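A lone chain, given as structure tokens: the form predicted alone.
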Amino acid sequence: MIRTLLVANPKGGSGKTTIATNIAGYLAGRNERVVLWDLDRQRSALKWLELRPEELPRIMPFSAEESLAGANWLVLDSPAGLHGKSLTRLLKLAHKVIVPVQPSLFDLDATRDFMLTLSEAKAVKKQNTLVAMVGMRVDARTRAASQLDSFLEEFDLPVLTCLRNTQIYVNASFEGSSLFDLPGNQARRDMEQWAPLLEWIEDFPSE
């Protein structure tokens, strides 16, 4: 069975591509036969799998159905301004979605709407397709960060964690690496960040 998880916001500049191609470094270097799709019409994601140097383990960016041959996993880079049939097309396919979400009026103001759509989705209540939150380059010694714990108390979803705002997710991109591609000394404070997200994405039922 191929997994697939989607990572949506409507906003744009909210994280996806950031959480979507590390999401796909981790599970690639786990020996993980891996798709990235990137439906976002700034195409980042390609961008970054063109940029991927032939050493670091392979991910298969996706082209057509035939790309999901042999698959396990399935990565969705969503568009922003996701919404309507485009979203529910999307959710049927999802087995997880990862909605990030950054401590900004904007931000949070276009997530709670999408989250109230995301909650009448009848995928998400039948609970078909599981939602979880991740907060995206928070400082927790800031009042932004206060307010978007507030924020995320609002819904009945976990909040899996929250990534640190820093230059090592920018600087990885420009190699088209990931996180998780990185020495570990190089980034083992975000790595620990990753974790609680990692566990939430791998708990699957046995086959």
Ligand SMILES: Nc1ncnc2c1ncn2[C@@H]1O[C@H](COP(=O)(O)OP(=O)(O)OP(=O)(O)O)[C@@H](O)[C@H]1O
Given for the second form:
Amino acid sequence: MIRTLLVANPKGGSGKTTIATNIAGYLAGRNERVVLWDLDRQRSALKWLELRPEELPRIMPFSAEESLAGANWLVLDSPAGLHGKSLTRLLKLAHKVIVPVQPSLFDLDATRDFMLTLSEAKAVKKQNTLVAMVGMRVDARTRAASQLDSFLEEFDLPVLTCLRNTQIYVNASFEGSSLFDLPGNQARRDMEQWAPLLEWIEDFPSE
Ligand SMILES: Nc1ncnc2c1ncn2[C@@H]1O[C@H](COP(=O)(O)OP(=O)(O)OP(=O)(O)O)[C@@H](O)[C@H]1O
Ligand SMILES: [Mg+2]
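Would you generate the structure of this protein in the form predicted in complex with the ligand, following the form predicted alone above?
All chains and molecules follow, beginning with the one already shown.
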């Protein structure tokens, strides 16, 4: 079975590609066979893969069905504006959906409708597809962070973690790296923030 993860939020710039590429980097570092499927015409995740140095744990780009042969994880990076039939199709395909949300008025507002759509989707209602949220670029003790907290409480969905705003993500992406590829303790604090998300991702019943 290929474990399929969808990273989605129709709001542009919410952190989808950052989450998707870092998940792929993490899994590859655990010796998992990972395919990254970039569904966005902007091809950001694919560009990141092209930059990825050969000596880092390998992540395969999705090209055709054949690229899934032998893979045990498929990570889907979805485009801004995802809705309707494309969304329904992806929800059927995915075992788990991760929704990154940034703590700004505009992001929260745009994400609310998406969360409602998700909670009404058949695959989600039947619990074939699990959904969780992640706070993105959240600096604790800011007003934005408490606004995000009350927003996230509106939904009966797990909030796995909040990831801080740091250039580490930006710099790593220029190198085709994830946090998990960085040497030494550079990203220790951030990796700690990732721990609950990774645990949720990896929690699959044994086959
Ligand atoms: N935790 C973070 N700290 C700092 N910068 C971040 C963080 N998360 C994302 N970014 C930056 O924010 C920008 C938007 O993130 P990203 O491209 O991952 O969003 P997206 O949802 O994929 O956007 P799009 O909807 O255009 O596909 C990028 O420049 C990214 O490097
Ligand atoms: Mg993107």
